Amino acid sequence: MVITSYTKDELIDLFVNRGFERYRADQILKWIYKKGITDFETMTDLPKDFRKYLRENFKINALNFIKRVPSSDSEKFLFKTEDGYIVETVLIKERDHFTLCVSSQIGCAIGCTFCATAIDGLKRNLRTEEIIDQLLQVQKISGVKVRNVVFMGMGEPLANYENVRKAVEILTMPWGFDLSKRRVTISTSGIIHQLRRMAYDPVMSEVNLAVSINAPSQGKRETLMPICKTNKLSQLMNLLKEYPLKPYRRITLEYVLIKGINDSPEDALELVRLIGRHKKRFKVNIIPYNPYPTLPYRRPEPENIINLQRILWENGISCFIRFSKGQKVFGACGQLRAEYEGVKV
């Protein structure tokens, strides 16, 4: 069994049970958690019989780490699951701080025809456990502190919903990682019916909210993303206006930005029509894409992608230019997994 799979209540009735301390629990999480301590034999204020105990029925580490490749702004990390499947995970540089871009999914089901994550479909959901491993190999392993996380990398959180959602609490929760819960992000390309969980869900409810639209109508939304035609633009977008956001919270609408697809200056105005008057409940990230080489798509050329920007600021909707980090190093989802395993499309 994985120890980071439990929650602290998980954790106290399964020590009870067998006889130890309730207090074991917190101990154990803190070590973990604010210590990142990945052996029960260094964890000196535990018994050594209870540390016997751990170390025959648990183990902490849910992923084996492959391979590290460094960019100026960002780290990307394979590790292998135990059923042999690839996971990657990038450590983003920001300015004054460090963002991680967890994998919720080994590949996905989503079938965007411009992600390199979609090309061989989904093979399965990671367990909470492997999410978690994420942030703890990459902060033991890099020596950074993560101030941020962003379900952003391989796979659609929400198809995932139960492990993320008990993810997203060892994150947020003080005696997990206790990160800020605006410093969580779940992006999502648009499931509608779990986002009308989440919307009410206790945890879920507390992080922000990312939603990929990449186009402002359904037909070219349907080109680029197969989920639009059960998960219809119109339908997404009312949800959306009407979802209910924490003070001072607004949603993201994630725009990837693709040559000669979605770059003129009437799909911004198209956009901006699609807003129409809940400019305040929403931010736009305009995302220039990352071009993979087997897959047909190109980045916009540079005035394009001001241009798009200059007309939805025009119109009074935030808008902001998010370049992809990691290029030298496939930094855009799914793109270094399917170099290193050799993926076909």
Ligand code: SAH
Contents of the next structure:
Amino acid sequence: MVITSYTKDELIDLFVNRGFERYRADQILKWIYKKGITDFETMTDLPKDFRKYLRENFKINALNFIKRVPSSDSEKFLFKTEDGYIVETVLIKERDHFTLCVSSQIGCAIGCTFCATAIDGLKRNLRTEEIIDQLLQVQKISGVKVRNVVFMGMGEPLANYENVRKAVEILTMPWGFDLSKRRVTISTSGIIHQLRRMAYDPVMSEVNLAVSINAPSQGKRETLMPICKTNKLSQLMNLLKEYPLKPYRRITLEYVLIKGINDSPEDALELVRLIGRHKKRFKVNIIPYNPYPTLPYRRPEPENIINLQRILWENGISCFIRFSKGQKVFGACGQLRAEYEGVKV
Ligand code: SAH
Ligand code: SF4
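Please give the other form, namely the form predicted together with the named molecule, since only the form predicted alone has been shown so far.
Whole complex next, starting from this chain.
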């Protein structure tokens, strides 16, 4: 059993059933999440018999670290699961903090036509401990403290709801990594029934929500994102306009900008109409497309990118251009599958 798959209450149950004190759970959680210790023998304040029980029954790491691939602004970490799949995690250096982009699945079943992760379909969901271990190991290996976690690596987090939910609990609880909920972001392709569930889930409702909108009309969105055939854009937008938000919090609409596909001024105006009178509820992040060798899409010229941003601002919508980091190591949004294809990293 991997110890990072349990919440505090679950650990207390396990330990008490074996005749150990409740507070042993606090001690061990502190060693793992606060001090980053991943070896039971180093946990010097635990009695010998308890350490023996831990050693015989639990592991701390769920993934095997393979290698790190640094570039100037980010670093990709590759791990292998017990059953041989590669998990990719990207550590991003921001101006004054570090953000970790974690994966929630091996591959993805959603099938967006522009995204490299979609190419092989879904292999399987990651378990809670495999999500948590990405952060635990990256912090240990790199020696940095991560401040923000974004679920923007491989996979669709809301298609792996239970495991992601428990991971969010461990990320944000005081006994876990104790990250602020506003520093954890779930990015989703917009699975409506799961968004409804998230809205009223005490663990999930206060984390940042980013929705990959990517196109301003049903027709265009359907061709880029097949999920839109069943999760209609109008229904998605209606839900987002009513989604419960704390004061001053906004929903991010991510918009991957692809040359000749969704980058015309008309597209921008249509997005303005889609947002309608809810301008203060949303902000738009434009992500200039990161090309992938076997996919036919390209990135627009810089003038077009800036022009789109200008149109949104002129219409009262906050809009930021997010040049994804890590492109040189194929670690940027939508490029996370390099290793399968033998692309040199
Ligand atoms: N499945 C989730 C989270 C992972 S994808 C989602 O779709 O939101 C994270 C972001 O990367 C999404 O906004 C997605 O639209 C974007 N993306 C995918 N492929 C991309 C590419 N090649 N270039 C730039 N952004 C891309
Ligand atoms: Fe999956 Fe997100 Fe890629 Fe779409 S963009 S295929 S939902 S990972």
